[in-house]
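For reference, the chain that follows is the form predicted on its own, supplied as structure tokens.
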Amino acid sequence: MSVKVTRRKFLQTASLAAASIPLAKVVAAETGFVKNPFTPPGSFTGTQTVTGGVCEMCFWRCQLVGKVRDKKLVKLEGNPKSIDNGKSICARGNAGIKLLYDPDRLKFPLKNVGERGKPVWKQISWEEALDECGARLKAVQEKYGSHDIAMFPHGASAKYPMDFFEKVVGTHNVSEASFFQCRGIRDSAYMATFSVPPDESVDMANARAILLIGCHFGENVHVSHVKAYLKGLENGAKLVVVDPRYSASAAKSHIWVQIKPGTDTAFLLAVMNYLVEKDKYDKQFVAAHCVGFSQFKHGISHASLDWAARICDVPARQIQEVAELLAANAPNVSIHPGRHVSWYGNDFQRVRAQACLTAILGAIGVKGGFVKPKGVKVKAISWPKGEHGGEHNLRLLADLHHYSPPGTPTELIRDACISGKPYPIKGCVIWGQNPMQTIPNQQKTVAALKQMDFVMCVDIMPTDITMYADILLPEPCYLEKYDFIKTGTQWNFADKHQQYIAPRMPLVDAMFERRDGVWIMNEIAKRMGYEDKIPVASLEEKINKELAAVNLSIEQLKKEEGIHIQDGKDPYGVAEDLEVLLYSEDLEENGYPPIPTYIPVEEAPQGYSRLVYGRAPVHTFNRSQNNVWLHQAMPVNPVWLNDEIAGKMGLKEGDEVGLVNSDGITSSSRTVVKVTPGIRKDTVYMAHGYGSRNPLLTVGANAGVDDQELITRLAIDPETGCNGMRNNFVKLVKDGKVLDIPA
């Protein structure tokens, strides 16, 4: 179907046609190609520089400046002023202005008329809109509790939002997949180890070595951190990556460990054990910060070199050779803490193993290590906390995983929605999340969504997740709004030690109706009745309070260029009260392992190979997927397979496939087959985010394979309650034939 129709179909079922905007210049509006008859083609007359930019389209919001004409933002750059990324922005970056004005995204309140799943959409007023999620969560409150209302929140705009619901209305049923189906178990590991949450706080740009674990640099393109990672690279440090797939680090790597799906912790043990039994660990650090080393040394005893080497599938030299790469280079060693950790259903052992091993190489607070860069504070103007009790909190209700992210674990929400033990959740707001793809066994987030009395979505664009929805509000985009004040320091490339502080700014203004968080969420709280509680009443004053605390203001950024620079203060040293708890008493007091555990994972049936997922370097998982530059760069994800394996079951380059998994779940969508030695013969491969189901989309529906549609199978890391994310086995579906996997 042609971009064309689909588009006609989407304004017909929103009832556009009885809007008073004629149809052509709605087209002219959004897609920025209105023509000034005064300009010459090609000329930049007129063209305007509008710095304050923050990119949203990808978490890591490198700094930009916009190139404005006839009030059309026609060009993105990075902000030659930013000392976090420069002028330097990734293909995401540029292509932010192929979302401001793609002709797909949502414009006006919409009201689904038909049924969850397979929406009827009728375009209605924000009064309307308003009052309809004021009454029918008001609704739901009444007659079950502030607890029975689940949230799912993603990205800046959704954290006002979430604040009302969490402090003023009161529910613990708040999701966020940053946290549990992403970097949760990670920043919880690291917490339980040293009390220091992690970030992406290594010092590449100064280490002597980098061990990565399943890190994808080069394919995340987070710009500031991908040039520390290559400076470090540039001042010869050493690669070691451990992957099944010869990844863009990888390819970079002095030593590539290709080790088996699911075996990291085993190999991180041993690689420890050797440290110890050898007298190669910094005895100096761990007497001075270590606690329970003795039942730590003792507890990983087992794990010699030719025991992980089983485990692992990778040669019992190659782990030694890791040890003795670290310890010759401890302690300016980088030991990545990863980003998207939700892998397996055993990762908190994995994570708490590689905060441990950096405790014992003497790798923090020293260059080239783990360091906390300390930066500037700017609070957060927010709701106020009402008296809420915690008797209605699921994890604690259910007395499991202690060491739980901020929020509530998905599956425990998903679970009461759907038994309605021990209390019914009966409504829902999604605000920039696409649980669709974010959470495991989508079939298990319908069932939750269908019982539900009221679901309502905010979104800039019409994801899997708003088939869903009963009201869906549009927000503008990173590019049209004030919103979120990204700080940060600069101490890594140089002697001077910098701070800076970029609230972002409209580069244009907001098309068609949509209205930011602050004011949706705002008016929302006055029909619920929380007048008196709203903090603010615009986003524009919530920045300006928020600068006021460190003596700044929008104005005052507009004249530095978007971006307020201070010096900085020195992140090297350790802390004389630092402990770093090798073994501890509280997780093993909770029931957990006090030292870093290995907990085997299920092997694949025959016939099937493990899938795993990662990132691509022009796509930000779903949210680009509709991207016009971005998917003519890459269209479909490919699915990596061994090219032994191909060549035993007659597959080659390029061939058109389906996938189908262990429980008999196959995918919508097709996607090619990419042959490679690049991948062990036990793994299958594809990058995250595509295979979009909701026909609005009319570039990303149906594009690639959804791996999220095949990961059924649930595994809970015991400790935090995250998902594992990598369970599923599968198969390749070939002109309607189900392919075996050889072994």
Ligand SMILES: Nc1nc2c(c(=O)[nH]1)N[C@H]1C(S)=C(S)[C@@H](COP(=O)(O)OP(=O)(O)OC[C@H]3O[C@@H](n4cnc5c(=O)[nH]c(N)nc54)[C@H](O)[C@@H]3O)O[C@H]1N2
Contents of the next structure:
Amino acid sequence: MSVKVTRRKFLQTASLAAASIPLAKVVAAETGFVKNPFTPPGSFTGTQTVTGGVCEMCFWRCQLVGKVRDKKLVKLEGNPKSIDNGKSICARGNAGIKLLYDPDRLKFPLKNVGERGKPVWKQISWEEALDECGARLKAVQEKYGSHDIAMFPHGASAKYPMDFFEKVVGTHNVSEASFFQCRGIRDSAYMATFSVPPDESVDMANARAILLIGCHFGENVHVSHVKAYLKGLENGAKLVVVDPRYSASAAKSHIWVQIKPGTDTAFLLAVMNYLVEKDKYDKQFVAAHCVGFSQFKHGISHASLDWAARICDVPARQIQEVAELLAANAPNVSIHPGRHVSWYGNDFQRVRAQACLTAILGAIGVKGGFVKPKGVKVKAISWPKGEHGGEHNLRLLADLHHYSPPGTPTELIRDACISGKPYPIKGCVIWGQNPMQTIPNQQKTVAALKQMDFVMCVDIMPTDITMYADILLPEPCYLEKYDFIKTGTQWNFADKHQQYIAPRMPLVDAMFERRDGVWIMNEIAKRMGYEDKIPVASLEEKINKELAAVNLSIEQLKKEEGIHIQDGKDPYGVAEDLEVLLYSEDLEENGYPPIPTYIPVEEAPQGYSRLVYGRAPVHTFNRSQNNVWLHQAMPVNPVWLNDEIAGKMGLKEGDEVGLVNSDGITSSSRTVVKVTPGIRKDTVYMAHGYGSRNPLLTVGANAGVDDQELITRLAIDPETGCNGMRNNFVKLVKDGKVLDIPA
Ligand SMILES: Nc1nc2c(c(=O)[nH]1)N[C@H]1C(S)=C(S)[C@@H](COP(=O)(O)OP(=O)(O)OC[C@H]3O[C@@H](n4cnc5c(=O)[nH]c(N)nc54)[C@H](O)[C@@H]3O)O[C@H]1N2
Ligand SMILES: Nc1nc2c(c(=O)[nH]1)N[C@H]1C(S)=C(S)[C@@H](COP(=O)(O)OP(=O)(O)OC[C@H]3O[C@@H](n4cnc5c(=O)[nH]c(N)nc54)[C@H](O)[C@@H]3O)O[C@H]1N2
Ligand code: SF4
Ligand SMILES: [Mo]
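Here we have the form predicted on its own; I need the corresponding form predicted in complex with the ligand.
Below, the chain from earlier opens the complete complex, with every other chain and molecule after it.
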């Protein structure tokens, strides 16, 4: 059965039906999509190709085309015109279709007439929902001040609302997951070293050697980035992978350094010290661009191979082998800056060491090295800057985290929520983020949320965080709306210097009562008294105006199959005035180590093992857990346990277990054991994002174990205020019995 109803009719049928039967059944009937993962797609005759899709199953944003039949999206493919991902998309990109028609998706504005955390949902009209959001946020603002509203945004649709709260309402207390739990440290550490935010700007496709520190391509999937990495390997690049686990990348490596978790800075210092001592660094580059080489040389001189070998629990000769390999291939080496880098609370130092290593190898601006290809800048239409209560910036009040990425470190916000000091935080807006599974220490998040006067959430799915909303608003997903202009360059930028501009355009119409972020934010802004500040009337207008600034339009992009391509610039070369601060006076003045320094992390208590986590190749965090195709591909996240340890514990592959951490928190669901020599004896590993607890997720709820539930201890990176999450220790629980993990 196909969907062939007008929007109005759809709303009528949907809301009538909602009164009597469960929502999931309603949509299944309406769309003809039932939860059978093996339903064959049928033939694709009679389909029409719609261009202009931009994926957001993850944040890499590959360009898509959709095959549409009877107004229903039946298949997603990479846009053949793309000079980024090309025709390729990953498993998650493919499965976007199952998100689009997921019967569990949010469809109407909802009001929680139960408790936060134990919601009882009542469907309400948009009018009522917006009135309540506007009035209750305004009430918080009037009673306590603008800074007393906190916001937790993530993703494309959250950018416009984030700007509203920062610029118009005037709160600093905005904490983006992409910064404080992801890559903020990386950006700050590279900025502090050579004033360039790194992104993932390494020219792996043309490298002679690639060094990955805790990155694992193949499990971490970003299509064009993986293409560049594989191209490099195909061309013969030597791969060094530093990881306590035999990851997908370790499996392709020439050297796998099975490092003790938390000790990478010691490893990097020893590599750099060796290169300096043996005169195997790039003297010309250092003389031309590096500041403080002599202090740096002196400051790392303690880092002998033996010193690092003891700390990192790897052979000294392996560290030497890595240093020699990098030197032999310099300057064409990709020292990958990493992406999720908030690990242990000592991370700024590690990432700065990566930046310094890049510099002393002279691997900046050269083929295979750190290179930043220049895409086109398309400026987002945004809210006008209003009054901003600068004196309420929590970071400045506490004189902390001088290298914080933009926004406010999450922990400062949560602490203020719970203590009421230096001021209360009583209003909360969560937009495209799932803090329950994103931020460590869930009890603290719950305490922060419970003391709020008002919590609103904008999402597309019911998730663990939406259970804490007072008002829950449904957005269309990325396949049903205009949004965000993706720009970039040819993926192999040595090949061709080209740039592209690809605005997200809908492949199908939005269903039910879902409304986009610009509409929602504008309506709330009106109700908060900011109608005069509204910069655009609609999302489509916003995209059109942004495109007009680069002499394009939606109409034109439709003619160009969704992607405008133009000549770009040669990305190679180094600015004459580039300065690399091997030693930084600024860091020293702010009380931080001025040269990269190893700071030890806590050891596991007896009977416990360190818990580390990472990406599942077919899932994106928690957001894809209810996707029936992806769930089928990897329904739980097995806990990796070293085979010798498993033997001693009497555990075998596939045994069902739970986990308990050293703070006594037991996982609320279970998973299975993966017995493998591919993990260190002092470490267990699981994929992040599993174990949702929202019962409205009919596929994803209680599937696997939520790593975040077990991460109760967070270490704060002093320079940036970001959340280190890998200082947590666990035991396994089998048949109700807690099992010690032998040393
Ligand atoms: N323990 C642990 N914690 C981690 C990580 C880890 O590996 N382990 N990884 C960290 C990293 S690298 C990151 S980037 C963060 C990710 O953190 P999040 O971005 O919070 O992760 P998601 O699970 O993707 O949650 C995003 C939410 O956005 C919703 N959503 C999806 N599309 C839309 C949309 O179009 N509109 C709206 N309004 N909502 C939408 C989803 O349903 C979901 O509720 O997590 C960090 N936290
Ligand atoms: N399929 C898929 N791909 C994704 C995402 C996704 O959700 N799904 N998310 C995207 C996002 S937002 C991000 S930020 C990136 C994150 O991708 P990455 O930056 O690659 O980060 P993680 O997945 O957290 O990497 C975890 C790896 O670090 C290793 N590790 C743990 N402790 C240590 C240690 O002390 N030292 C070293 N050297 N290694 C250690 C783990 O064993 C694991 O292999 O992935 C992106 N790509
Ligand atoms: S890497 Fe996969 S999930 Fe991410 S944007 Fe590309 S196709 Fe989508
Ligand atoms: Mo991330």
